[in-house]
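In the form predicted alone, a lone chain appears below as C-alpha cells.
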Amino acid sequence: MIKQAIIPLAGLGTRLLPLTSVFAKELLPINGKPGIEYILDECIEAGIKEIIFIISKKKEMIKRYFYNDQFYKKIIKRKKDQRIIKEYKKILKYKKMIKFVYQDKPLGTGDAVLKTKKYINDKFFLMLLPDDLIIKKNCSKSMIKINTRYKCSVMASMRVNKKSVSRWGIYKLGKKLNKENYFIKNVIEKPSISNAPSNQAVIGRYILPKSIFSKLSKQKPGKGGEIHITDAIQSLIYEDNKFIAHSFSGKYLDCGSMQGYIKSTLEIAKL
C-alpha cells in the first residue's frame, strides 16, 4: 500500500498573475478553502500518511500556513470560537503528516521530485501537481487500487482537444487492461499536433517506482532547460518498466490559470 505523496509547490503561478505576485497560489481560496487542502484531503482518504511539500524560499508563506500557532493561540484563548478552533485542529492534523524540502532553482519537476530522494522509503510513491484539481471521485484512491493488483507505476490519463496537445505530455497506448486502463508505450512531453501519437494527457496524478530517483540524477536538461520527469518515465518505459494510464472518472479542473481557477471555483460551490 501506498503511503507517502509529494506534491511539487515551488513553481511561481504566472499564469495567475497579478494574483500570485504576493500570494502563493496554492493557497488562493477555491470556494472558501485554500486550494492545496483538497490536494491534502484527497491524500488523507486515499490512505497516504506522510506528504512532501517541494517549496522554494519564495514559497516560505506555504509553511508558514501550517506552523502559525502563536497566532491561533492568541486568538482561540481571547475569541474561544468554535469555527476557528475547529479549523486550527484541521491545521494541526495537517501539519503532522507534512515534511518540506525546498528547490531554490525552477529547473523542473523532475528536479523538484529529485530533492525527494532521501525521504522516499517504499518501492512506489504518489505525486500530485496542485494545478489539477479532481473532484467528485478520488483519482489517487483510485490509482492506488491499480498498483496494489498490477505493482507497477499508475499515471493519470484525459483526453484532450487535438489542436491543445501541445500543453501536455502525451501517451501512445498499448495493450488494454479493460475500459479505464492501459499499459503505455511511451510518452512524449508536449509534442506538435502532428507528432502527437493520440490525443491522451497526462494530468498531475502519478504512482513512480523509487528507481526514478537514478533516472533523474543522470537526466540531462530537455525543453525549456529543464529536468522534466516524463523523460525519465520514458527511459524506464525503454527499459520494460510497466506502466498505466488511468483514464479516472472524476472530473478534471485545471485551477492554474485564472480561467480555470475562476471555473474551479464555480464548480465546487455546486457541490
The other form holds:
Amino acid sequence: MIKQAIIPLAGLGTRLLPLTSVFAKELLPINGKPGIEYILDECIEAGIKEIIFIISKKKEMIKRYFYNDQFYKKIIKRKKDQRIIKEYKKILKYKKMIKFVYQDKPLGTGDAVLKTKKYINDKFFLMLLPDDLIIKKNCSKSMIKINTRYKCSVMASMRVNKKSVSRWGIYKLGKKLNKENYFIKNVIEKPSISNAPSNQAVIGRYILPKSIFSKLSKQKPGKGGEIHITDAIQSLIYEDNKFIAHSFSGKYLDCGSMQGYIKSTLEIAKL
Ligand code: G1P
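Could I have the structure of this protein in the form predicted in complex with 1-O-phosphono-alpha-D-glucopyranose, to go alongside the form predicted alone above?
Then the entire complex follows, led off by the chain already shown.
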C-alpha cells in the first residue's frame, strides 16, 4: 500500500492574481474550508500516513497555518470555545502528518518533485496537484487500488475539449485493461492541437515510482523553460516502465483560475 504523498505548493498562482500577490491560493476557502484541506482529507481517506508539502519562502503562510499552536492555546485558555477547540484539534491532526521541504525557485513540477527525493521510502508514492479538486469519489483511493493490483504507476485521466489540449498534459493511450484503465503509450506536455495524440488529459493525481528521481536529476527544462514531471514520465515509459491512465469517476474542479474557483465553491456547496 502507498503510504506517502507529496503536494507541490510553491507555484506562484498567477492565474489567481491579484489575490495571490499576498495570499496562498491553497488557503482560499471553498465553502468555508481551505482548498488544501480537501486534498488532505482525500489523502487521509485513501490511507496515506505522511504528506510532504513542497513550499517556498513566499508560501510560508501555509506552514504558519499548521504551526500556530501558541495562538490557539492562548485563545482556547481564554475562551474555552468548543468550535475553536475542534478546529485546533483538526489542525493538529494534519500537522502530525505533514513535512515541509522548500523549492525556492519556481522551476516546474518536476523540480518540485525532486526536492522530496530523500524523504521517499517506498517504491511508489502519490502526488496531488492542489489546483485539481476531485469530488464525489476519492480518486487517490481508486488509483492506489489499481497500483496494488497491477504493481505499476497510475495517473488520473479525463477527456477534455479538443480546443483546450494545449492547456494540459495529453496521453497517447495503448492497450485497454478495462472500461476505466488503459496503458499509457506516451504523454506530451501541453501539445498544440495538431500535435496532440488524443484529447485525454492528465489531471493532478499521480502514483509515481521512486525511479523517477534519477530521471528528474538529469532532466533538461522543457515547455516554457520549466522542468516538467510529464517529460520525466515520458522517459520512463520509453524505457518500458508501465503507466496506467485511470479515467476517474468523480467530478473534476479547477481551483487554479478565478472562474474555476468560483464554480468549485458553488459545486461543493451543493454536496
Ligand atoms: C500541470 C501538468 C499538466 C496537467 C495539469 C493538470 O499543469 O503539468 O500536465 O495536465 O497540471 O491540472 P499546470 O496546471 O501546472 O499548468
